[in-house]
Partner chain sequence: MQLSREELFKPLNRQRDNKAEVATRPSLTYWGDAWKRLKQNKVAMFSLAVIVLIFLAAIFGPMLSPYSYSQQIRGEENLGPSLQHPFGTDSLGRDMLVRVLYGARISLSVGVVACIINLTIGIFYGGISGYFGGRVDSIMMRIVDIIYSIPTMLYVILLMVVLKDRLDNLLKLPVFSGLQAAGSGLISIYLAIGLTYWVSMARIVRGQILSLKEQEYVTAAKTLGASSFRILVRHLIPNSLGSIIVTTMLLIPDAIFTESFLSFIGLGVDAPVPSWGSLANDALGSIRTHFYLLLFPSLAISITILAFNLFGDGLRDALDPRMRK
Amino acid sequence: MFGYMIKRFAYSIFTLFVIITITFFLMHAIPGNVYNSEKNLPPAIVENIRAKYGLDKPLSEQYFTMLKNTLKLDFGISMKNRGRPVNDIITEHFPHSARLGIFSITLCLFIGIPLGILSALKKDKWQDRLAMIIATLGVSVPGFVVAVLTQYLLGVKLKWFPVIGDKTIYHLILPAIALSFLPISFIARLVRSSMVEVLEQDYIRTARAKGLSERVVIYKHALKNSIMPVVTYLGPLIAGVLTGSFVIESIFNIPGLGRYFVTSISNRDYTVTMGVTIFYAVFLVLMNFAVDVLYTVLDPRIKLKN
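Please give only the structure of this chain, in the form predicted alone.
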């Protein structure tokens, strides 16, 4: 176990290094720069801006400076947000994305898994067809369409929920529905396909032959082995949802990290882009590692080997 963790840690460091390197050079390869949006700036001011943020130095020197600062967890100063430290931007706006993400993941698990179980147990019946129609819609309909529809119908017309902001749990309901609609559908399909296969296994027949109740057979034996594909999916899902969705946050006016990330790319705000990318990459690596450990909890037959 310890040897596996050391090996996985080394792979994670290398993965982060590759992500940081590719992101850095891609950002600098995009045409334009941070002061392009300013009209008719005198050359002297442009040079001062470049010197202030180190953009006048060779690209290789900028790269190694960025790596050195990253090791110190210093992501620098934003070039477009009045000189605010990137660390402060992440600290301030990540909680907004995290609250929405946690609520969305809760909906994904408490709706997607039961929907998949129902579909598998009622295979080829109307409940199965209805569940798969819903799942297909979830995969097919873009999230921003779901967001606008729920905002208009449930918020504007019926006035059941607030349509902007994230001050209370009620403000999060509509954006959480929009953000979780696709994952719910995907999880339902994963659970259904896996459980249909598991229910045909010999040990399920043996459990039923022993006289165990159907609830015990389903939730103690079948679900435990059917949930593995969902666990695999949860790693990147949690990392992606918790760090924010630009589209959903924009529609519902939530000041999350996703909005800052996309805006920083369009503004050529290199430091914010790098800081949020590194933050997201670390989060994703940690979630994938947690998924590997969770495998051994759900299935003792799986061992983490060196």
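Just so it is clear, the structure is predicted and the values come from calculations on it, not from any experiment. Numbering follows the first chain given and starts at 1. Rigid core (definition): largest C-alpha set, two forms, superposition within 1.5 Å. Compared with the form predicted together with its partner chain:
In the core-superposed comparison between the two forms, the C-alpha atom of Asn253 has shifted by less than 2 angstroms.
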Contents of the next structure:
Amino acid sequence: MFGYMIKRFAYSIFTLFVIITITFFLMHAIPGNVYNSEKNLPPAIVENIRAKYGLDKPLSEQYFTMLKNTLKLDFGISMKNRGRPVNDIITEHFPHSARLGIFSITLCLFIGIPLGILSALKKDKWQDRLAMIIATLGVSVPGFVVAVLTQYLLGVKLKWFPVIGDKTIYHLILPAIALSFLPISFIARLVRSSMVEVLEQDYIRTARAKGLSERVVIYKHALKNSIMPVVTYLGPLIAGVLTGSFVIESIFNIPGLGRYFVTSISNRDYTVTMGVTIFYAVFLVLMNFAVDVLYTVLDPRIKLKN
Amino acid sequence: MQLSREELFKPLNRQRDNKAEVATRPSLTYWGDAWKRLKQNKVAMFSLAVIVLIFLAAIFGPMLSPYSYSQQIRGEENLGPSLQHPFGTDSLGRDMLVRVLYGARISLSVGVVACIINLTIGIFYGGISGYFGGRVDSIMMRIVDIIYSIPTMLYVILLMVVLKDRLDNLLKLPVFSGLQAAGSGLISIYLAIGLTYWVSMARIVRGQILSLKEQEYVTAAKTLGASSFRILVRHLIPNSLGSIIVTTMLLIPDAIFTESFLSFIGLGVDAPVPSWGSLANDALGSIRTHFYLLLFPSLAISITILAFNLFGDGLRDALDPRMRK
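Having seen the form predicted alone, the form predicted together with its partner chain:
Below is the whole assembly, all chains and molecules, this chain first.
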């Protein structure tokens, strides 16, 4: 168990190293210098600026400097927002994204799983059909469409929810719905199919034969095994909520890191784009590692060979 | 009482009953059988019809329309849906129907081109990895594992940023003048999606090849002296075609989804070329007054992705009944 964890962790670190290297060389493949857009700068000033960001040094030296700085969790200085460290930007904006993300993931689990269970228990009845129709729609409608439609209909027209910002939990409801619509559908389908499978297993028949009540059979015996696939889906779920937030935060005007990331792309603020990409990559790879460990702890059937 | 053999068994009257010996149903090939199963699936057939319709509308719609996608009609700005402009016009007086139809060309082409790139890379990568096995396989699969754990969307975005800048310069060269019409944005979407989504295809092909290569007909082909390449291309890949097709069908909506996402955050096609995502993005500013501008592109994206998803599900059930849930 411990050996597996160390191996898995080393693997994550190696993945991160590859990610950082790819990011670095991709960003440096962008031709010209970053101040191309500001045409009036005299060459001497451009040289100065390049020297300030270390862009005048050989590529290999820049690479190792960056690697060292990344190890120290230092992502450099914004190129557009003069002198502002990328770390500052991350610590200021990421909490907004994290709050929205945690709320959305909670929503996903607390709606998706019960929906899947209901479907499985009422298999082929109207409840199941309805839930599966909603789930099929859910995987087909992009998050930004859900966001804009609900913002317009429930926010602007009916005035049930606030339309922009993230001051209170109440403000987070619409963006969280938009972010979790697709994962809810996915989780519901996942739980339904695994629950249907589990309910046919021998140990469920044994539990029923012992005379246990239906409630105990389902919630104590069947549920545990049927939500295991959801644990494996947690990794992609976190990644999906994170990337989904790029547009959702823009639509709902939430000052999160996703919105800042998108702005940095259109502003050609390359250090911010690179820093945030690496930050997100580190975050997601570590999350995946945590989910993997959680999975092996929860499911003793998994053999820890490999 | 004893029964004689003649009493127990009645001889078959060959003259009269010879039909009993003939197979009543014509023998079906794998594909014929799959098609038969697919035809019985009403939802899948309806989705197929919708997909064909969308393709036809994308190809012929812009030709039949009296307007072009970039034509600005003075004095007809911001009109709601009417007979003349069924989807209304935008703030520059452009007909929305033709823009949505043209957007369908862009979005569908992204789906198709990205899939061709995925297929080519995925099949050869997965095929080689699965067929040669051993050390080659484990090295190739380690690489896939690493790419797989890289958050895709982040890398599509990063690739887009880089490719767009590079292509802007490349397209100025006279050699690529033919590609200029497509624009650097569209070409970088093709490449960015094509280069990142092949991983799942490679995994599936590898899995198929790994199990297929143990079959007797591969041993037979080897005994007859067929080359590895021939075995791979003539025996193994055709036999894994079923799952390759299903994966492809489910990748198309993913690619369309990604394209609209990228265009929505302003990384996609270059104006004035419309794509569904950029149309939806353009509509954001005037959503309170001109809701229809958002409604039609959103519906177009959702219906297309839904149709591809449902058809893909049906195809999976038809091609491989064991995978049915």
